[in-house]
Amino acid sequence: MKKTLVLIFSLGLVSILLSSCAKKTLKDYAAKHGVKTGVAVAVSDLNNEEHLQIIRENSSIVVAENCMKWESVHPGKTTWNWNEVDRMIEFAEKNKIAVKWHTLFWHNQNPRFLSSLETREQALEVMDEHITTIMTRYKGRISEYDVVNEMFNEDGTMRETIWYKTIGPDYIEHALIKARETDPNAKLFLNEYNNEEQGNKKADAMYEMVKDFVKRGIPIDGVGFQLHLATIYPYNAVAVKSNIRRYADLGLEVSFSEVDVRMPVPPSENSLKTQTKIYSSLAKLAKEEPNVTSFITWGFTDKQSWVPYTFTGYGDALLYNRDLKKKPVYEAVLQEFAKK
């Protein structure tokens, strides 16, 4: 009888230990540091249970890869496509995952009808309708918005988008004000690439603009560092940290919003080491800097990454390989978040 009780107790203990171990995922470790981890989700992912399981395991926040952009969700002046967005949000809600909207305004992937805008008044009317229609429909269901995406040129000058040309440089603050008015509880971000290192012209221009917004009371909650990095280019963790901290001084969050680290393929041993070093450094920064609130990779599997289609000869930028297996770099990121 005693042996039976001991056996039952031992099996129960093993079950508890296995259950405990099963819970120690990337998102769980990151959550202990106040960081939400996640991935960009493609529409095709919603039809693949293996993909959905990876998303569930790794994500406390998700962002749409494409289905929330203008040409997908609002292709005609009076036409709206909600099906794909609704499916993604329903999946996230079912699995208690937050959703970031990406993006309300961008210079790419726009419908043709926007090119017919000629006056400031026309553009403001269309801008306001886009904001209010989306943010009213999903009020309370979208936790964060990339309100404007990629508003600067590399030299720090403003990108001449349709909104800049028709409305003027104040289109950004107008969008932020309208967004806050429509959903006061959603967090509002501005998102950009090559803006992560203090001292970079684009990064400094973005900081100065945001600092001015804060000074004037323009509503903004944070800034996204896309962090599309490459092993062949210098990476300066000190400059990234100082940039994060100057946003903290403004009382703003920083999102690592579209992380991937590409390298020449097939990768060399040195490229793999460099990639791991960069990913681990970013995880360390996210863990240690209190105002870094999310660490989102732009997808999860190299099979579907945008990188090979955009940068010829480059790839292997994400944490899962083409066979949906975790790569050593995944384990390095997990171990960094697992540290105290």
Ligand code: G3I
Given for the second form:
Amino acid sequence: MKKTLVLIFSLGLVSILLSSCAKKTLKDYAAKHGVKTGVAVAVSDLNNEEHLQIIRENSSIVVAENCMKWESVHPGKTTWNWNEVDRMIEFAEKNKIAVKWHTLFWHNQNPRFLSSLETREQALEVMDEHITTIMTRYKGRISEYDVVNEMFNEDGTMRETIWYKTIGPDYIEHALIKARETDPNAKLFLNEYNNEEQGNKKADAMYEMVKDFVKRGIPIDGVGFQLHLATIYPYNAVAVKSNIRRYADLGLEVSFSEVDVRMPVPPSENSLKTQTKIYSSLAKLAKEEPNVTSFITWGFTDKQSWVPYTFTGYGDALLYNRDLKKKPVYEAVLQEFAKK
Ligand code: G3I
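Structure of the form predicted together with the named molecule, please, following the form predicted alone?
Next comes the full complex, this chain leading.
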């Protein structure tokens, strides 16, 4: 009896030691700094165990690359497709991974029936139905929402989306109010690209709008910096930091929501160095700035990235190569999060 007890105790001790020595991953190190790491998940990932294992290893939050967009989830006025969304959420829940909804409203990947909207009343009715149907169905299962995505033009004026044209510029605050009313516990984000550096017209216009929302009590919890960056363009970490800090002063979170750093391919040594510098700087900012709460890459493998289809001659923007192996830039990001 005594020998059995000693054996059980020793086995228990070994398993505790083994688990504590298990190689820490990107998400483990980032979590120590209050940062959730994750990736955008494609529907095809859900059928690929190798992909799912990498997603599990690196993600404490996931976002849908496409299946939660209108054209997929709400393709007709009374047509809803929940299958791919349910599968993704079930995968996340099974692996204790949070889910971010992308995106309730934007100008792209919309179904044809939205173009028939003419009046403010018609558009508000359809907007409210979209919000209440989704956020009621997934109440308590989706931790944060990109409520509106890409609402500005590069010069800081409002993008004239179907929602802007039918409802007016107050469509954004209307969506935020309705979303908060529907699921008070979900975090509400506004998401944008080229909005990361203070001093940029688009970034400053977004900040001024959000500052006004906070002043007027319009519900909002954070802003997404998509951070689709490129080695050929300037990157100003000081301007990014001051932008993060002014959102912190408003009491808001910042999500690094769609990170990838593209470069001309095949990559030169210099491009690889620049890419590593940018990724490491972003990891350092996420680690050091308390209101940066997520570091999400837009996919994880260069084999499956939007970049080459959009920017001919560019690619290699992510942390895993086409053979699903970690690239040196992955190690650089991990080391940055691992540093005290
Ligand atoms: O679903 C259709 C399929 O039926 C058809 O056979 C196929 C070929 O035409 O196209 C499929 O639709 C594609 C869709 O992705 C779903 O795979 C569209 O052509 C394609 O244009 C679309 O691209 C997505 C893009 O958003 C659309 O703007 C990318 O995968 C997705 O990574 C990208 O993600 C956006 C974020 O939502 C917002 N921020 C920028 C980011 C990159 O553009």
